Structures are given as structure tokens and as C-alpha cells.
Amino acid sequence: MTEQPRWFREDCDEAGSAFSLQIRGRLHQEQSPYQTIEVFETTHFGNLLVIDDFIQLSARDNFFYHEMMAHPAIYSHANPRRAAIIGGGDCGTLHEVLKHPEIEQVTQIDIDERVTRVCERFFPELCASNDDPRATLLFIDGIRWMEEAPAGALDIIFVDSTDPIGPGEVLFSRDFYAACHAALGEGGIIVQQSESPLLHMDILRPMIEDMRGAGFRDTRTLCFPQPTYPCGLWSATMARKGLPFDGFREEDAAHPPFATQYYTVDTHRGALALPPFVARQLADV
């Protein structure tokens, strides 16, 4: 008898959608103090990280998000040097972050380690720069921690969180935007996933209003392709401290001193032209 495919199935309550991946297999499975991790093999997107049920990134298709959540903040800063992630414990992020010679130092927080423990086992080409001096790794409550950071320390702040949820919950919060404001010097940036704008602008809009409630003067919200979630649409948004978004630095992101695979110097132009559904529902915001 042939053994019948098996697959890795999310379902999508709110949006009545399902998106399955082919499996060949689990991994890993474990209980740490905040979630389940498991990582799967999967046919066609190689390893498969998934968190209660949610997937948070596959080996074929993470460089939307992570190069969308690094490299635009980046360049939309006239002198980045000292960043902060919060969450990111698939370290992703950080090896984008990284790339860039300006950047001098990186705390990345995320309250469990074993998420990153699990990366570095399953996902080494994404834990590739942890050991890079300009990174500090530290496995406590982020909120706490920018709680106490100095004011004005920080350049940029990067929220890469899971959805707002159990322990990502508190991330979309405006006391936590008020934190990160304090935190961020005069024309700082925050940027922090923001689910998708096609599914999630009930999430999208409160995170927006409770940004500017916490003193950001302005808002970019970011729109780009991400297969293996939710209807393949996904957002970051960008708030600055004090001054408004005046464009980027457009021809240091054309003349990158690394590789990409989706970010350029036009997908970055196109990625804030957002599309029409999603430019009127957040005209008002």
C-alpha cells in the first residue's frame, strides 16, 4: 500500500483559510517555560519552524520577512548605530541587521531561549552571525528591558514578534510603544511586524493609533509578500521619533555591500505605495 502524503496544516479561524505544507516528518518537539516548539521537515520548504501551532518561518521563504524587517528601517535612518530586537529568537533578524558595516551594536531580547537554541540546531544559516561581537544575545523579559534602557540609547528598535498573543501580547501595547520611545533618540525608528493588512486590520489599526498615543509623530506601514502566512500578505510598520519620514537613503540601499533576495532599492519604493484597500482603511488612523 502507498503511504499517503502527510502535511502540516494551520488553520486561519478569523480569515475561514487553511494553508498546508507537505511533511516528511517532525524533528523536534518540546515544551520550554513559554511554548511549544516543534521544527518539521518539509518536501519542498525544507525545515519548518512552528510555535502552538503557528508557523513562524520556513528555510525557503523567510528572506521576505526578515530582509523587510531589517533593511528598511536601516536605511530609513540617517545614522544607524545601536539597534535593539525584541523577539527574533530565530535570530534571522539579527544576521539581517548585521549585514550592514554601520551598525555597531545589536541587544537582541527574547524571553526563551530555547527558541534560539532550537534555531541554531535547525537553522544554522539563520543563527550564522550570534557569535558576531557586535551582538549581544540576552534571554529575559524585553519589556522589562526597555523599561529600563537609557533614554535616547538607541537608534533602532526592531519588535520581531510573534502574533499578539500569550507572550507577544504585551509587545502590541501602548505602554510598550511609550517605553520604546523613550528609549530611541531624536528621529529614532520602531518597526514592528504588523500581521496582514488584508486579514488582521483590526490588529493593524489599534497598533498604529497606540504608536502615535505613545509620541510617534510618524507612521509607514510596509506591505510584502510571505508565503507561508496567512494569505500570503504580511506587513511591517515604521514609526520615527520627532521627525517625519522624509524618504530613505536610496542610493546607499541600491549599492548594498551584501546580497539580497527580495529587498532592493525598488522594492522598498514599492513596498510603501500601498495598495489602495489598504491606504483607505488606515487614511483615518
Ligand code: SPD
Second form
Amino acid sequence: MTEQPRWFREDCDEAGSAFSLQIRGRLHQEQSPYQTIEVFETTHFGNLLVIDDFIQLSARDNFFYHEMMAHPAIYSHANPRRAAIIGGGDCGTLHEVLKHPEIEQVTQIDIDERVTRVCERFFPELCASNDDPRATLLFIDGIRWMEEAPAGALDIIFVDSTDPIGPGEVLFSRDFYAACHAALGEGGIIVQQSESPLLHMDILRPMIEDMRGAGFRDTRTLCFPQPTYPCGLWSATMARKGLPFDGFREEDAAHPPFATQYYTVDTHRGALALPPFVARQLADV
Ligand code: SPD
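Given the form predicted alone, corresponding form predicted in complex with ligand SPD:
Time for the whole complex; same chain goes first.
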């Protein structure tokens, strides 16, 4: 008798859709103090990290998201040296950020140590830079850490959160953005994963309003593919303290001292060139 294919399925209730990946089996499941963490072995996308039933990353396609979380913000800052990552426990963003030699220190604060420990085991490629002397990994409340950070201490803040439900919800709030604003120096940049511009305008618009309400004068949303997330189109939103955005360091971005799989000067420019259906909906925020 032939064996029936087995599937992991993520339901997206707000879009009346679902996305499935064929799996060989579940490699890991645990309930941490904060969330349910699972890892599946897929047939074609490598290992798959799922938190509270939502796909966080696959080994095969996480480069879209992690490169677009890291490189546009770094190349948009004139002199990025001090960074913090809030969330990001899988360490994929950290791995990209540390590819930049100009980054002198990165503190990653994720409340759930178990995510990092599970990823060290099942996604060692994402955790390959965790021992970099420039990196500090803390497993505490990122909001409190940000509130207590010295004023002006950071150049870039990466908010690599889950969806805004569960522990990730507070990372989409005006109070949190105000703490980030205070912790950034002049010209400092925050970049936040901002869900799907096709499905989640009800999250994206208030998020931008909250960033502006927290003191950030200028924001830029980047659109890029993320095949294993709902509908496959995703976004990250950058906000800058003080002066408005003024392009990015294109000469440096054209010659990165590392290889990329998605990020180039052109994909950076393309991500900033919002499709009309997105631009129209963000025009008045
Ligand atoms: N719908 C899932 C959105 C998850 C965004 N964060 C993923 C974390 C990868 N480092």
C-alpha cells in the first residue's frame, strides 16, 4: 500500500485561505512558558519552525525575510555601529546583521530562550554567528530592556516579532515605539516586520500611525516576497528619528562584503517602490 502524503497546514482565517507544506514528520514539539514551538521536516522546504501554529521560517526561503529585515535598514543608516534586535530568537536576522563589519555590537533580546535553543539544534545555519564576540543574547522582556536603555544608545533597532498576537502583540504599540525612539540616536532607524500588505492593512496602517505618534517623522515600507507566509507577499517598515529618509548607501550596498540570495541594490529600490494598491492605502498615514 502506498503511503499517503502528510501535510502541515497553516490556516489564515482573515483571508479565508490556507497554506500547506508536505512533511516527512514532526521533529520537535514543546510548550515553552510563552508559546508552543514545533519543528517539522518538510519534503521540499527543509526544516520548518512553527510557533503557536504559525509558520515562522523554513530553511529554504527564510533568506527573503531575514535579508530584507537586515540590509535595507543598515544601508539606510550613515554610520550604523550599535544595534538591538527585539525578538528574533531564531537568530536569522542576527546572522544577517553580523555580516556587516561596521556593526560593532548587537544585543538581541527575546523573551523566550527556548526558541533559540530549538533553533540552535534544528537551524544551525541561522545560529552560526551566535558566538560572534559582537553579539549579546539576552532572554528577558524586550520592552522593559528598551525602556531602560540609555537615551541615544542605539543606531538601529530590528523588531523581528511574531504576528501581533500572543507575546508579539506589545511590540506593535505606540509605547514601545516611544521607548525605541528614545533609545535611538539622531538619524537612528527602527525596522519592524509589518505583516502582509495585501492581507493586513488593518495592522500596517495603525502601526505606522503609532510610529509617527511616538515621534518618528518619516517611515518607509518595503514589500518583498515571502513564499511560506500567508499570500506570499510580506513587508517590513522602517522609521527614522529626526531627519527624513534620504536614500541609502547605494555604493556600499552594491559591493557588500558577503553573498546574498535576494538583497541587491535593485531589490532594495524595488522593495521601496510601493505598488499602487499599497501606496494608495498608506498615502494618508
Ligand atoms: N506570519 C508569521 C510572521 C512571522 C514574522 N517573524 C518571523 C521571525 C523570523 N525571524
